[in-house]
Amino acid sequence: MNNLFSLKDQTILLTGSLGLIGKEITKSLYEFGANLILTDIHDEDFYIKNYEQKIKSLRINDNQKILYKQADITSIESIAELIDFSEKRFNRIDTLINLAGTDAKIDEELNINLDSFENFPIDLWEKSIDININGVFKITQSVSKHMKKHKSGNIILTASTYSLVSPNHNLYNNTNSSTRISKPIDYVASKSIIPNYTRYLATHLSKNGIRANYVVPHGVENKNPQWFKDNFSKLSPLSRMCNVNELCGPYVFLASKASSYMNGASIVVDGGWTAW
């Protein structure tokens, strides 16, 4: 029997590829022999210097390639070049996996106040949208019409628990500090789309050979503070927060034939945040 969850002659396109779940992500699908195409705001010497050979030291084949292409998702002009040079290199693009966005990072020197609705700066507010929005929409449209040409083709798109749910405010509550912080409204705002985006693009697509899933994370570990991975035991149902390279499994089979039948479909991956 064929393994299913094999990744081999398949080429997966990858924004946001050097951030924490990129980074953990990429060497999943190239352990499991896809061609990757990785892309981020970064260019290609910052690649080179602190990730280029980390990655190739995985390569399972000596025919699998590992490329990377700075590239700006909010950028129409920017996507055309990855796009281009995806092609002239790989003819095709099988899969995009996008993980690019930009996420407020909890920081308790911040000099503003990012729990106040009322009072939210415009200029976050019309960064994110950007971004999460903006860039989301041009990269898979840019990408459809080039999966439209070949009549097949995956897109994985990346949400979060608060595009389900709103932000439990005792979760970001340190008794040891009168800083007030807080997951911004703009955050929220613009992941929120990403579910009912997926489920437009699965059932308008679909009759191209186009499918499309999105993947739900929720409490990634990076060097947090004590008390927020406490207050995160508290509440989470598994009563700690996510290994990085827990989120490797649902990506792969998203991208691979394991999962050919699912489309317009989430895999919530947040300890059962969501089920209390």
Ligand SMILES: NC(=O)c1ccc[n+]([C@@H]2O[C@H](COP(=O)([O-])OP(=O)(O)OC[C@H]3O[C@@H](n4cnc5c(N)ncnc54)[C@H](O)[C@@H]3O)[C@@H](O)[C@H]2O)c1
Given for the second form:
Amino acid sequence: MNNLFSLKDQTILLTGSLGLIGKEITKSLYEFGANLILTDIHDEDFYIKNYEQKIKSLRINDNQKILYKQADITSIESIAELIDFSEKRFNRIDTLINLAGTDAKIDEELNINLDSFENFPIDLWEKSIDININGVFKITQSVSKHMKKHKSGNIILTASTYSLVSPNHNLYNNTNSSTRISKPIDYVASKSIIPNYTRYLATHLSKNGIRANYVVPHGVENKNPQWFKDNFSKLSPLSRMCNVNELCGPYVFLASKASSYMNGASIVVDGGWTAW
Ligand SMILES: NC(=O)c1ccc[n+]([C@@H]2O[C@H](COP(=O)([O-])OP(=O)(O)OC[C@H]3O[C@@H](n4cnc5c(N)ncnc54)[C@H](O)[C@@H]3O)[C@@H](O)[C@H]2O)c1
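Could I see the form predicted in complex with the ligand next, after the form predicted alone?
Up next: the whole complex, starting with the chain shown before.
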């Protein structure tokens, strides 16, 4: 039977592949038949030590390949090496999935209140802009040139609910513990470009056979403290956080022929957070 969701004979380049979401969707993209070029800022030794065995255990046939190549999405030279590597190994990149990103974490040692807009550190702001905006621009620009040569391509970006709405203070409200969690301005501002950036790609690259769409994840559970999960549940229409495997379907769908008429669109996977 013709499987609409099959990724057989496709080569997918996945940035941020060693992160929380990247590790999970790698398994599904592989199960649906894709060849994968995994990339992240960590070097090959780190990959071999921490991930290679797990990746090898996914193998179900010898024709399908998963390769790892270190690359920094903020460096044009590093991206050029990644594309050269991909062309030599697979000839072409059919789909680019952008997951690489950063957000300022709580810095307990510095004791910086990242929630304070007035005092938000400029260096953390610049770091987020460099990765979440400049890096995403550099990797999509370079890969789209490669795709243009082949007259086809598929670009999937990753936004956030904070590309659509502001963080709700009630989620981060915790009076019983000294642990502070926040979603500060660097993340909100830098992720906000994704929706309209994607629309620009969708409308300007489609004449070259390239389409672009984005996924909007929200609240993926990852060893969060109980008070945070409780706050989240009260605010979420589904009354819970997202299991990371609930993102596999949307990425597989956007990478597959099943979504061939989608262009410049989003898949919001937020349990209804932005539907209130
Ligand atoms: N986890 C969530 O709840 C959530 C919610 C909404 C949106 N998102 C978005 O989804 C994407 C993936 O999130 P995640 O939770 O897996 O994050 P993560 O931090 O676990 O993974 C991000 C990966 O990007 C890599 N990276 C950072 N800077 C890089 C650079 N300069 N070059 C190459 N790689 C670099 C990191 O090494 C890391 O492996 C991010 O864009 C994030 O903004 C996540």
